[in-house]
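What follows is one chain in structure tokens, specifically the form predicted on its own.
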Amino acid sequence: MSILVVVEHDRGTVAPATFEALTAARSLGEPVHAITLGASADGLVDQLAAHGAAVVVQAHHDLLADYGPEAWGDTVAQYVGHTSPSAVIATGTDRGNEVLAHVGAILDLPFVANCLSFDTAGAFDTAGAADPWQITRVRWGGSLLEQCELSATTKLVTMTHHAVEATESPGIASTESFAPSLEPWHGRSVVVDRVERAAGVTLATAPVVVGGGRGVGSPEAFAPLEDLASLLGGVVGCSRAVTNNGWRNHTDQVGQTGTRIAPDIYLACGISGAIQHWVGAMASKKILAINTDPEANMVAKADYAVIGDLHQVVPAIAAEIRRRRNA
């Protein structure tokens, strides 16, 4: 038996998320082989044996040249109807998510998104991997963990993203080729252009990020927290609030309905914490909560947090560093 890992990548480019997958496949002590879709990913064998990847099958159509959730889905279903491992485990994000959710009403296999950790001790038996995990997983945006049992043949789940520290378990893999059959209707939703951003940290890879919320006060107001930010090497993200009232671009918002960050320290300042922001900066390390009101929910969940005017304490902030660098 195998636990198989479906490689999250773009144009070859693997997504960090799938380093994450193959470390929570290594714990389940069964040879772990990872899928990768598309030509352009053939080159990504090294990396994936650096994670634990002891096979890595490469599977080659023309209508793998770029993703599509319709393709991704059919092969990864066509090469587990092949060869039965006991797991499938991929990325728990929105394109990990979509190809599973193919996969699982293809074979029509149950399927459990989302998930932080899961128990199989016990699990691999002599009937075929019939015994069930018992699972803990994210649920209404983080607002709620839910703890679930999943029984199949084969197990079709999705990690949430940094939910698992990715570590690295070097080895050599070795590779096969797949060729699954697809029709050309498997081709009517495909990437078939980009918008590139510029080069440079993003909100996403960040390992600062200084965050501004409603008691920013104005869009002029989010200078201080700029200055911070590039003072500490890294990106301003915003509330939700913040984009709603026009201040900052949409790609700036932290949460649910923003981008998931997961940096060594997120400085929040003048957010009061709704659920959904903070299903967005839950996963950062470190959370320093400057903020007024020391009832706010931000302040609550930090793990340190200074009660003051942003205004003032910003500013202090980034003169105390300029102070020590200069000294």
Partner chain sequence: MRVLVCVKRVPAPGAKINITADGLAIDTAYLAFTTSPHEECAVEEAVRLVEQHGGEATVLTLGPAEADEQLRYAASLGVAKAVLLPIVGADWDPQRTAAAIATAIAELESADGPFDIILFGNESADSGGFQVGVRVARSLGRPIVNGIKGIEVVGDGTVRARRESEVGLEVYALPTPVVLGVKEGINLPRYPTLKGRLGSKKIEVGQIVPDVAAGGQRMVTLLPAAEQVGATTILGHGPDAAAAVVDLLEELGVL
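Same protein, different form: I have the form predicted on its own, so give me the form predicted in complex with the partner chain.
A lone chain is what you will see next.
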């Protein structure tokens, strides 16, 4: 038996979460095979071997030249059909979850998304696979955990991002080629065009995020937050209440259904700290809440707080920065 890891990559650039999936796969004590889809990923063998892949399966087909959820799903499902691995592990990302959902649908197997850990020490069946697995996974974007049992001949799981720390396990991988049988219809859901984003600091990568909530009060009142963010080389984010009011674009929304941020410091201004927002902000290294309500959830969960009206506090911080820079 083996464990199959689906390598997430975009036209040959590997997604770092793949190494977390490989690390999780190694912990199961069976040989780890990694499958790459499309010739653009052929150059990844050494990186995959360094993270413990014993075999790299290179799937080649014209319809795998770019990402397509149906073509990727059928390719992985066919390989699983040929080799019957005890588990398939993928990244808990948009693509990883999407591909394994397809594999589960095609093979009529259960699929458990966004796992934190799994315990395979249950009773072993005759095929040598532990059944069921005891799994801990995230719900509500990470604010609640679920323990569940997964019973299947081949277990399909994705690892939630940062659940395990990727570590290396240097080795040499052999390669094998796999030619899936794909039909022209598989091409209907392959990417046909792309629009590249302009380079610059994004909400997801900014070292400082200045967030505004309902307490900001209007679209115009975000100007002092913009000013502070630009002084700090950061960007402005907002809560779902703000986007629902039409004050700012959804691209600025921090939260479960918006962007997950991980800045060095998050300045949360006039934000109550509902679950929806908190799960998007909780990976911040430090959080400073500015709020009139000392009992606000955001204040309780933050590392630091200023109790006061953001409309006075934010401009005062900006003025103090300018004063020290000019001193």
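Residue numbers count along the first chain shown, from 1. The shown structure was predicted, so the numbers you read here are calculated from the model rather than taken from an experiment. In this text, rigid core is short for the largest set of C-alphas that superpose within 1.5 Å between two forms.
Fitting the two forms on the rigid core leaves the C-alpha of Asp62 displaced by under 2 angstroms between the two forms.
In this overlay on the rigid core, Thr158 has a C-alpha that sits less than 2 Å away from its partner position between the two forms.
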